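The chain below stands alone, shown as structure tokens; this is the form predicted on its own.
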Amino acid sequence: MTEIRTAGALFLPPEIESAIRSAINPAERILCVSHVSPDGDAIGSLLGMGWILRHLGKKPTLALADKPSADFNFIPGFDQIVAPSAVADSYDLIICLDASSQDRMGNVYRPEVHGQTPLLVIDHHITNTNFGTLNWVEPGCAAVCQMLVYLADAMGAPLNGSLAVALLTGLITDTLGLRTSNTDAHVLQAAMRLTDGGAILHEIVARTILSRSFAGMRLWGLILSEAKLQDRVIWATISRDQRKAAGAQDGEGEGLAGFLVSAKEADIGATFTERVNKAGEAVVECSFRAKPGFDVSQVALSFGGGGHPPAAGCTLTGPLAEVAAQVSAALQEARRSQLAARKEPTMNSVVHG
């Protein structure tokens, strides 16, 4: 226990504990928000952090912009996640997860009618913007699910059943079955504790990580046959029309990305998706990978996203075709960047004669 009690002070510092105790003691009626397509995480955290303020006596309303996947339906709560029109405008306090940025909550946080309501901000992305109130940001964790296992511990809430269900979904689905460079030892005192607790870790791999759809499959079918590579940095365009010619729906055919980045020949790996936003406009979902040593947050950051250095992403506007040149490029500046900053001669590798 004393090695658990360490990782939970080392990731959720006393007074940062303090002031989240301190914003949501008071609160009655606590708005839950995670980003715009949701991923495991984004989901597990929402669904988490649902249990943990039940067991405060707290009644919170859990929201998304965009509809999750029934891929994650087995969690329990996930029936009472509600679409952006089913959102008050007066709320006591809103707790984001898993955002880097304001935007990523979509319609769901609404600035003209929200903008006064304190936003405590829980998140593990190093590009997270701080746009919080409070803000508790720690890329050291590889999920927002470990840090809510920290959360959990300090708020008296259990960490079995459902708790233990959502936030293990969130753990695995984010760190690939735990196989990312970040699943250290934290990582896996996390996952253990949580099947302790009930989750069970096979149920959720094969339902998550081992699971996809017949149209998805075809769909990779489709992008693979004209997927690039140049300089070390592969990617591939899915387009509107091969969706409606794999009968995949949206969402289908996700994880591409980490998919392609591991081609022996490729050190990072990006996906360029062809949407049409709310307002009508045609945007382009950007999803980058990289292997270890080789950093993708910054070329996401560049383009108003975000993320970590193995894994980040962005949305921009334009022809789907123009942005994945124009960011394919910039990836690959980026590699080349990267490695010629490690060659450079430091103080400690000059040899004076």
Ligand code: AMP
Second form
Amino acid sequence: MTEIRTAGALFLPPEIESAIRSAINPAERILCVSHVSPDGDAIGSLLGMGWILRHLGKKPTLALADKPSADFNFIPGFDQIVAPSAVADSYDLIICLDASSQDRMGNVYRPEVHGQTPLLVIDHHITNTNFGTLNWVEPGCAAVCQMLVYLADAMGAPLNGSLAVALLTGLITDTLGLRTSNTDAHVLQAAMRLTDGGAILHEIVARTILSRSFAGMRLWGLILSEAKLQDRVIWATISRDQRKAAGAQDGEGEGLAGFLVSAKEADIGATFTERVNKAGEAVVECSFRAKPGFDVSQVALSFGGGGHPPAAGCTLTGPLAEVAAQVSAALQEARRSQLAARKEPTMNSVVHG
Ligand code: AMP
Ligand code: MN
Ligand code: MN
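Follow the form predicted on its own with the form predicted together with the ligand, if you could.
To see the whole picture, the full complex is given below, headed by that same chain.
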């Protein structure tokens, strides 16, 4: 297994480039996959990788375990994404994008039939478990779509047309419109190059982060009146009955944890959403957000999930109220210990006063 973690690389480091080339060049049948409940970076990087591979003369299969939201159908190639039923047993190479662990690929990836196939992992989650045979993990990048800008450069794929639209979509959605704390000059440079290549920033913003359904808004209305705040942790539960009452489908009303953490009185925000998984079991999807200076990725990891310091999540089984009580307590505890660790004198604080 090869692990390559780079410190904020702004291009494809040569050793990664040659390893990726050696993996892609001889491969005829390539499967690309991203994570369950796909977001803009999952869909954008999947489609973007598809366009890079087509530039190299390949005909990849692009698959997702969960049906992607039609909100993203403006990205060229969206209609070619296939469901797990269309995924074959045999490939020369599997490329996994924006997923921090193997289970995040859902039932697109079947270990019993795909386990021997070379697996190239391209990801930016700090909690990535290096589950590939070749892992390019770059937590310094704000989106996998940013990493693909550097991959496209290395592979000679021009950053325009369909590729530019796909990559700018993931960059915009993962940075909430170039506003998160990891939006640095390199992210802006990547965004500028994609807009220069023809992707229209305001249209992508309007179709993604600024677009909500009425049912989703009604759901927020129901949920917000019952939000709880304790020790600067704010959280809310979303039951199946509440989703039904609001007429909200899966995916509608997403983003509430990010809204909750905008409360002046909070450092950490969380939502707990009751769902039924494919096996028919009741599960609770937990979504966490933290203000800069706080880290929710380790709490998510400790519950079997993952993510980034400011945005992370996990999926647990158990009754909604119990999960919310247990996990919100863990978030309060994590916040307290992060504050305590900050107060301990360090060499740096001595040196810098
Ligand atoms: P979300 O709150 O669903 O927008 O997810 C925030 C971040 O946490 C994303 O980077 C996800 O990839 C990650 N994440 C969410 N749920 C899980 C999970 N069940 N397992 C691993 N990572 C997750
Ligand atoms: Mn994602
Ligand atoms: Mn991402």
